[in-house]
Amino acid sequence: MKIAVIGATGFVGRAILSILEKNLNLSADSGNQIIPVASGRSINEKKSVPIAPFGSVQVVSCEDAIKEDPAFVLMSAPESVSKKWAPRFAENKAFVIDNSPAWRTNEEIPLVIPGITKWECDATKPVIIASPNCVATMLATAIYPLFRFGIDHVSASVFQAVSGSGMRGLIALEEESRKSAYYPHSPFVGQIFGNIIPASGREKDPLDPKRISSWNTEEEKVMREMPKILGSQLKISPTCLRVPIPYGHSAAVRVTFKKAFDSATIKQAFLDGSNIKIEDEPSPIHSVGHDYASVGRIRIDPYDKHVLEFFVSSDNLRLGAASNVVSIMDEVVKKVYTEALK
């Protein structure tokens, strides 16, 4: 099985390509093949990547990668190089699972958390599929185990970690450490080492071009991706927030049910979820490097029984993008080639 793995030298392609070694045979009589994909210049600078056991696998462009005919192409790259590349390589007869945020909204694409989203491969015509913002794959996966008890409303204040928008937001939070100044080249609103900020710029309102909207990119991308994934007409109203940590998302959640609900069962609901360990105290620093959301502070609202309020971190990196590309890629394999086996 070929696997193209688009962005490979980004921090999310990287998280995939060490999940991938974990979790694929890649012997050198397996069969088994990851093509690491990457920018013009990456490939003018001759980059390379280590991939265990053929050591260290120089990156190739991708019109090199769609003549390898990959199986699978696993992308984390720019919105325009998925718009260019995601549906070439869908017609080469390639899954492609995107990571950015070109088909999300889009209704012909599926957006997909496995064990949450409902959703049907065909295996008989080219296929792009996408894979949420990494926000909102852990909020999704937090607030799903909580469905069954009738959620009228969820209000979150999130807290993203700089590598959120990638190399450039790192270097923004270290060049601002040393000199206590606003970095001119920072991908954010304002000044981040010491400080908190909006998560990203206001757009234009959708349902009315002539205004700026209320909420930022990133609240909108929550609002418009949860009820996609989670099949329903969720009533969320999130405010994201930049904090000046280099890794991890966190949030503060509080869940209005419609009907007043026994404190036991949901943590039993929450044990029972997928992806989520029960922690006393969860933060951002101990969730690097999992696979799962961190849910603590579970607590009711003493001044109404109806109302839920929990604490979330994860991994934005490996929870919010590359171990969930890599679960839909599993998903996609146990559907459709168990089936073409029986």
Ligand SMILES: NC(=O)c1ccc[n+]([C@@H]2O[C@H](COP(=O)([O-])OP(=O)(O)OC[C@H]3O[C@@H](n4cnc5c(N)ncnc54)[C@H](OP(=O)(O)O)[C@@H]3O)[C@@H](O)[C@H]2O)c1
Second form
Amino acid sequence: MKIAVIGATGFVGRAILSILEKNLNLSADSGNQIIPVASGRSINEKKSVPIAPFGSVQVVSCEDAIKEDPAFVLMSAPESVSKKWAPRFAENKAFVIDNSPAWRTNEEIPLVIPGITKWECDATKPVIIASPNCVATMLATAIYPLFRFGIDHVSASVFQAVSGSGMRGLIALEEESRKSAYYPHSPFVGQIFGNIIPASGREKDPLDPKRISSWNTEEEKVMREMPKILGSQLKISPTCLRVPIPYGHSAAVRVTFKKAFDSATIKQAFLDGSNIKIEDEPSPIHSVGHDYASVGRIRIDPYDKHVLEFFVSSDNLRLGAASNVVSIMDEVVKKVYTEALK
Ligand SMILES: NC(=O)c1ccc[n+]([C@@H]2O[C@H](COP(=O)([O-])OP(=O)(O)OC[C@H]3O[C@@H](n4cnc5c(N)ncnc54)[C@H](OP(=O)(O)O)[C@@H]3O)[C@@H](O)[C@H]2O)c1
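Cool, the form predicted on its own is there; where's the form predicted together with the named molecule?
Expanding to the full complex; the earlier chain stays at the top.
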């Protein structure tokens, strides 16, 4: 099986490579091969990425990768690259799994968290599958086990690490911490070092596209993506803030149920959920390197017995991106290849 990893020099791409190294048999006689892909800049610089057991593997362009006929294309590059290349790889019979926002809200394209999203993989047509935004993945993972208790609505204050904006976000934090001044190439609207800023600019209201509202782009992604992932009319109102930490997103979540509930039952539901770990003090720094959402501070609002409050942290590059993409690939292998062999 040939797997092209697009964006192999970036944060998410590198996390995907490290997961594939561990999960896949990459020995010479396995027939498995990884094709790392990056931009023209990296190709001109003859950049390579470490992939055990091959050592250093030179990156190639999308043009060269498509000639190799990969079976899977795991894309973690800018949205414009996905818009251009995902359909071409898919028409070339590859299963394309995309991490960018390019396809997430397209009605024809499934938006998948394995184990949560119900979806079919029709391999008779070109297949593009979208992986959700890192905040939506964390929140959907934490909220999914609570669904059966009847949720009325959810609100969340979300604290997003700078690496959620890719390499440029981390460079901005590092440069600003050295100079204590705004970094001119920052992806953020204001100085992030020593500060908290709205995650992005003002956008159209996702609930009424004709109206300009004060939802920022990250909030809009969460509001659009969560109902699609969960296959429900989930009402969620998030406040997304960018905070000056390198890795790991977090959220303080309030879930309003239709009926009063019992806290022991809710705790058990979290324990039974997949990719969830209950911890006394979840925090972004402790979530780094893990493929689960850490949930803690679980409590009932003393003024409203219908409201559950909890705190959740997860690694935005792993649970929020790389490990979800690899899990989708595993699900496709199961749905398409294993089913076909039966
Ligand atoms: N960071 C997160 O927490 C997160 C979570 C969920 C989803 N995502 C999404 O995942 C994608 C990647 O994010 P990231 O954080 O990994 O960004 P990043 O660290 O900035 O990396 C971007 C990658 O894209 C590559 N690239 C740029 N232009 C390309 C082109 N024309 N052809 C092929 N490759 C190209 C870059 O290669 P060069 O090194 O050559 O420039 C680099 O490898 C984005 O769409 C983002 O929205 C990110």
